[in-house]
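What follows is a single chain, given as structure tokens, in the form predicted on its own.
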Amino acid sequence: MTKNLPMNEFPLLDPRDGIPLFYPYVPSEAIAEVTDTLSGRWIGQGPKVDLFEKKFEDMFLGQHRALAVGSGTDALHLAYLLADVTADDEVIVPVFTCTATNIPLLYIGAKIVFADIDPDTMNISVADVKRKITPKTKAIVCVDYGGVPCDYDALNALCREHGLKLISDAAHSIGSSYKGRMSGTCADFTIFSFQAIKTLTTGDGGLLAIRDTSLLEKAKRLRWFGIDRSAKQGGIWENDIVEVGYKYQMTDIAAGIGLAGLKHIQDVIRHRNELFKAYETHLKTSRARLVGHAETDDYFTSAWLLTIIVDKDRIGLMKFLRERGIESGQVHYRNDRYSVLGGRRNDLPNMDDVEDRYLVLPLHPRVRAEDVEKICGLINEGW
């Protein structure tokens, strides 16, 4: 039975207000952290960013190094640059994800090759990735949809065989693990998102985890206009700028919120995982199935989203739940529907099959086991 989070000062949801699909978790300590930051010298990138990076490394990254940035999208762009993706390189990406996974490839001019989904997890299909590798392929990008880890052993094997880089979009999966390894340690580059409603939020923000630590200094330069900040702050003005950089840094204000959140992150992850298990327990209808699992022999899910596949009439189910005070939605869409990403492809049969049948249900710190039981009871009842 899922218990109330011990650190959660927020009141329970008022039943009269219904159950929203998302609700941000910001602990009370964040107020003190932000006040402290605003009272001091550093409000932009300063010592709290450094401290946030170090604490994140210690908790989630092992020997990989962390670079805190302004958004998960920033982190993805930097990952593609550090992976030496250039114009006309092919990059195999998931068709089902937030557009932030793929839009930065347009900045570079790379060719996007969409891979189909695994119907059980809605993660990228390893079999379809294998079919779509060509001599022009430079990298494979995967997304841990909802917090369920991808098949990293299989993806890394393909990358070794073909000399490719593996880039993991772990925006959903902070705290997830794959075969005993944290999600941030399974690829050459891994990005995390701290956007407002993510498992850990900094208001908005992101982080890039780097396996090859020799790339860290370059990553720091790219984060700040191509400038070596350490040398500049030391008063050395002879330093040249030799590469195009960006303004992708995290601020100490955001880092302060993140530091407060890290104090409670394990409880938040545990609560989310237990909610997933509650859905597994109470959803008992042949008309709907869960995407992924809370835990298997291969993985542990930190569970940012809870997604079901229904047999038919998704709109009818959404209306049925809404009339009873429960919000639901699609959240992400197949990216080949967007003109800017090249338009609809015709070689993605698994995505075609579930396109009109998947639905995301509430799962966040204000949801309790009794809420899950109510939601599942209504779905079991039929619509």
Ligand SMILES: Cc1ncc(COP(=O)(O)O)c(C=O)c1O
Second form
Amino acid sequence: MTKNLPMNEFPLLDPRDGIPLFYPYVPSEAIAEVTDTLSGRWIGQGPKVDLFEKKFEDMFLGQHRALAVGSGTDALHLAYLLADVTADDEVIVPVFTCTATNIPLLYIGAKIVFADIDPDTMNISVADVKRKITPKTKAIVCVDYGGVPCDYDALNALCREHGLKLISDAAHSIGSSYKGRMSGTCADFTIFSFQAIKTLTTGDGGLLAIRDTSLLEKAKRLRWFGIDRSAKQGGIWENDIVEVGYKYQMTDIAAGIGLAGLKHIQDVIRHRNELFKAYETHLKTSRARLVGHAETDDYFTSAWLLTIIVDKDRIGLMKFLRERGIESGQVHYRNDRYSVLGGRRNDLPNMDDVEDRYLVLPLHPRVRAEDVEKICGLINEGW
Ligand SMILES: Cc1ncc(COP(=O)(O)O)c(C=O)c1O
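For comparison with the form predicted on its own, kindly provide the form predicted in complex with this ligand.
First the chain shown before, then all remaining chains and molecules of the complex.
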């Protein structure tokens, strides 16, 4: 059974006193962008949202189209609706992820089928997905945990074979690539999150990338009450609303922050990947191993999280590091611990094996290579 790490024993660290686990990255140009937005006519969804979508497509999406929304969770809900997931369907999802991946399936009432993790990456296990496909399966959801891409060739092949939709939760993996293809171009639908501490932040925000571009207009309507917003903005609007929509749009305030962030994102990604490499270089104890790699022949990670798996006494290591000014934590929990998601399952042996042994260490733009050397030195020393 998962033990909660005793966070209350560790009040959040003042960054002047050590190395925090997370710290938002907001470039100074964001202030000018927000000032500019607030001085103009459009502070809700306006031209900066359009520009943000266009720039995002140019940088990351190839032929896929972008729909900017209020959060990654909004994008997931829209992806499930556009994939035609209904209350009669089963959806195979990763057990190890942020609850946001799976909660929107509860809005729809679909049956959640948890798949186990791959022990090397903590991403969804393709072998277990295969075992769990039934005639009722409508879609597979996968998460690029920490930034490391899933096995998209295998997942797409399964989807083709069984007529399923693939939904990629790339909340962690903006700028990662799989066999030369950018994260965002590997599935029918991909979602990104620009929540406060993500690699690119807009305060809160998200984006849905869509492979079938004919779905874009429907996606836009679902984003805004079911209304064709461009027709409405023509001045006179007489159309009916025929489908249930939501209020999921991004604002120009958020898009301005995102546009400023995009100017620096390649540097941020490079820095993050280099820190991952520094962990690979300096962590030299048989008591801890890294989850995933900075780069392999198959993938490159933009490295949102750095996760280790220890032999035992994770809480002891967490305390040991915290006493030395270094924050660490679990960040995500196996989702079958939550009653709302149906409670504990007994067919997830790889998850069972590591649930009390994984720990996330600091990796963000304020962390330097020397910090990584120090953190690894402490872990190598033992706890
Ligand atoms: C894997 C994953 N999916 C989805 C989300 C949801 O994104 P948001 O917070 O933007 O709704 C998050 C994190 O916040 C996440 O870590």
